[in-house]
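So this first bit is one chain, no partners, the form predicted alone, shown in structure tokens.
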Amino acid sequence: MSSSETSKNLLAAQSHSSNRLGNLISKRPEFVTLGLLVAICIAVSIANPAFLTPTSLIDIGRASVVIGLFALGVFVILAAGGIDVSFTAIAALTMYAVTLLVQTCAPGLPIIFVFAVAVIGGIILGVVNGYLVYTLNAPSLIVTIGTQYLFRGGLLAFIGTTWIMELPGEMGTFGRVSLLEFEAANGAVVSLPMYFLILPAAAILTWWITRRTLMGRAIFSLGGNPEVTARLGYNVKIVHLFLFGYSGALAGLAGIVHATANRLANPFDLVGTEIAVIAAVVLGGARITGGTGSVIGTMLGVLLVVVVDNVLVMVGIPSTWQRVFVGAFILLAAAFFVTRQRKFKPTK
């Protein structure tokens, strides 16, 4: 074999494996969110290895789970070409009324009546979501930054603003209860709450919903063209209804769990979190038109996001400055994740 012969072999073969990996980034783009968690991993390691050690995982682990409960949410109504900046709201809404109903008329209310009670107070307003952005045809942002404003408006002038600071019956106890603990090296004791698992919890329930159910291929197929999701015998109003309800379930949860986390209620609590958990559902390969993405990419942002967030405290960051890092990170993060999809088109 000659070598002209040789070197169009070689760029036959090179071509073919960039084929492949492009292939590969575009049909699973939660791989590049991968790649840079690892990296990231990798280098504060090395600077620092406190940063692998029991407890600092564990802290990533407690902080993961309000913005991951949110970010499925988030994920459900993207991956059907809508957007949600609600969730927030509904939360605060939600973990306020039912802590004060709780404490007023029932202290005693096991936990697990507590988390139906929010999850069912979530399910109604995201429900409203759901019918409002249906009904008027208008862009589900729009709809849900006027209910945002109607949400935490209501909360604040009809409910109330005052932080309780004692949280009832077992609500405060379910926070104190520990999934696994152990003693530092400094002689702390470390533990993970037993809230964690409702993270992994919700995630696999997501899982199953999008892609195991008639209803999340209905979801999907929405983002991808509403018109052929209803000519494809889909009723369109429902599924808006379900994915907007089931953000709204999810953000029930996540503001139940945010005050037996913190061990009080305060009705100003979550706000401005919104653009890191859309961020976040972005990083893990979710695009914002709609029809792409999945439940471990979205974890996988989740964990970018958060991991971020811990490497700059860890490193001395002043409070002030670290929505700045974490803007530019997030910029930098989405530039190389969108640059690696135009370059690495998929091939027929």
Second form
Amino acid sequence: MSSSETSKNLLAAQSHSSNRLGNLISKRPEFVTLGLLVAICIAVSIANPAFLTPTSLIDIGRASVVIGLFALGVFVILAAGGIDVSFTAIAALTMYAVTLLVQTCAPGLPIIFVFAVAVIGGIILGVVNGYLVYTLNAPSLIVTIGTQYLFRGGLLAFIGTTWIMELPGEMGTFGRVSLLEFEAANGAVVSLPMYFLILPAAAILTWWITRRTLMGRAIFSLGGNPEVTARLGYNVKIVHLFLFGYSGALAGLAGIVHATANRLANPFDLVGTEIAVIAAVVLGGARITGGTGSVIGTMLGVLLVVVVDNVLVMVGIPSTWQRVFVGAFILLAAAFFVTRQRKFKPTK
Amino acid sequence: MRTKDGHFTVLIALIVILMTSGALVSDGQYLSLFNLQSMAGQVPEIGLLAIGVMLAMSVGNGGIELSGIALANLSGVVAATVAACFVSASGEPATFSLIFILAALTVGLLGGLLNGLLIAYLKITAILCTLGTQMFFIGLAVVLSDGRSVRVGAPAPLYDIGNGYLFEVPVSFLLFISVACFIGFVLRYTPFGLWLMMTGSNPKASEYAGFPKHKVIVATYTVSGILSSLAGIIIASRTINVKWDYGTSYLLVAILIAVMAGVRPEGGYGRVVCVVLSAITLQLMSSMLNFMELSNFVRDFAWGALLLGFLAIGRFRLIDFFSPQVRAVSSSVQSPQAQKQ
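Having seen the form predicted alone, could you now give me the structure of the form predicted in complex with the partner chain?
Once more the chain from above appears, this time first in line as the rest of the complex follows.
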């Protein structure tokens, strides 16, 4: 009898502690992302010590800028209960159109104005998205699939299909300005480029908007319950325009960063990477049904996706298997988060 | 739910207009037997995928099927690989075709089942789940084929599915129409069809009514997967080779067809006959753009614009303004939606 009692106590204690853990996970799912990231990093650096060298870490940092900017935009929209797949088309369109514009009209334009023009272009396209999602009252996935084709088809049909190999003026040199320089073991100099700073800046801005402003409240509230949000007196239309416009601005920014980093404006680029970005945001703990998520989690999710992408080759998994792994990873992680969140939902 | 919604009339009108204007633009070439046959031969693959999307949308819960074309290509690749292991395509065409078709359908069934189980029991949102399985299926196809295209060849019975004619009508088109009729019948006259639509229009009420909600969702996505693999079989027999990246734009086009057919994206309503008509309409338009010698990119642009246009038509119920007695019925159905504004 005593043994059964102790086991009962033990069970109770276990369920108590797992409940606490569950609460923590459902409140701050980014801890799971962090844990996963750390686990993968440890496993990989044991399997292949080359992973922890500055070269590969800087590669990861560089690779995460564009996807990170996209992810911040997707996070804001996901938090408001929508979904966006047109951001890559916005990025490609603004990237190519702005490069063409700078090349033909003002080759000497300082880089800061180039970014400004791209951001404005992105905002305009994003606002179109927001307006359509609001007025058509249709699922934003379907609307943005439509605008993706509209933007990309418009770019390729009416603007141009040729690569711009020689970026004009400062756009060509900005990608090479470095922030930090290391000498790698083999003597080659690896550098962390200046444009890397754009990502933390955008992340801080997004954090400030979502956590410190009324707009942030409105966004999360819209994701939680649109009807209540409207009754609380938020102007749902403005919120829609803002969040899609913001996401568009980030996409425009990401497009120019992509072009300067590769020193090439390729109109066929970028479109097709949406799934990885959405996966990153969801892995960062944002529920796809809206109302949750955090900037930190999103950034961790981005790192996770970039690391997994880079690491598969390092641990000897052939690149043909990459999609299988990423796809399976998305499903497993999604299932994990969903079951956790359901099991440990606080009782009302 | 069973009321007419006007989309049927509009689509018929569109088909007539497109056929006449096509004939005028091309001096009658547009309506030649050859062109009609080639258009009818191109409808089935995309039409089958669109019916799959329609089923997934109708079952509600934010249902959508984004893995359709990936699953179609995967089933083609798997079937070609498996069938080539047992017999050679030129030696025993009949056995080869049989094995090919069975293998493809099995893959479709398993893929659809996977989607359904993940969505119904693990409660993963359909968007996320089918995005994940899309990548998974593409990845499997790449691994199996090493990224290259797999040769199927032209074994007689299989080749005839995609290229043969029965009374001057392409066999694939007849197959598509019969599958569509079957699905339409099931949706309209069986309890499963009722459960499916009711689960879509009000999941909570249907659960309290005692419908086997999870099983309905699993069955729906499984059927959708089988339809994808049928599309895969037709693609394989039409193109002779199968490749993992065939028809990347089909993802949008299938959704476009469903929306044009008046399938409600939030679930609970959709008619198979409208999906068939809207697939035909889209094919007519696509051929028309070809006749006018416009590039593929213009077509992408046009599809995007068309999708948004039809969403607007659905949203503002433009069609209903022309049929007053229908309007009363659907506006009462629509009222919970109207409160959102």
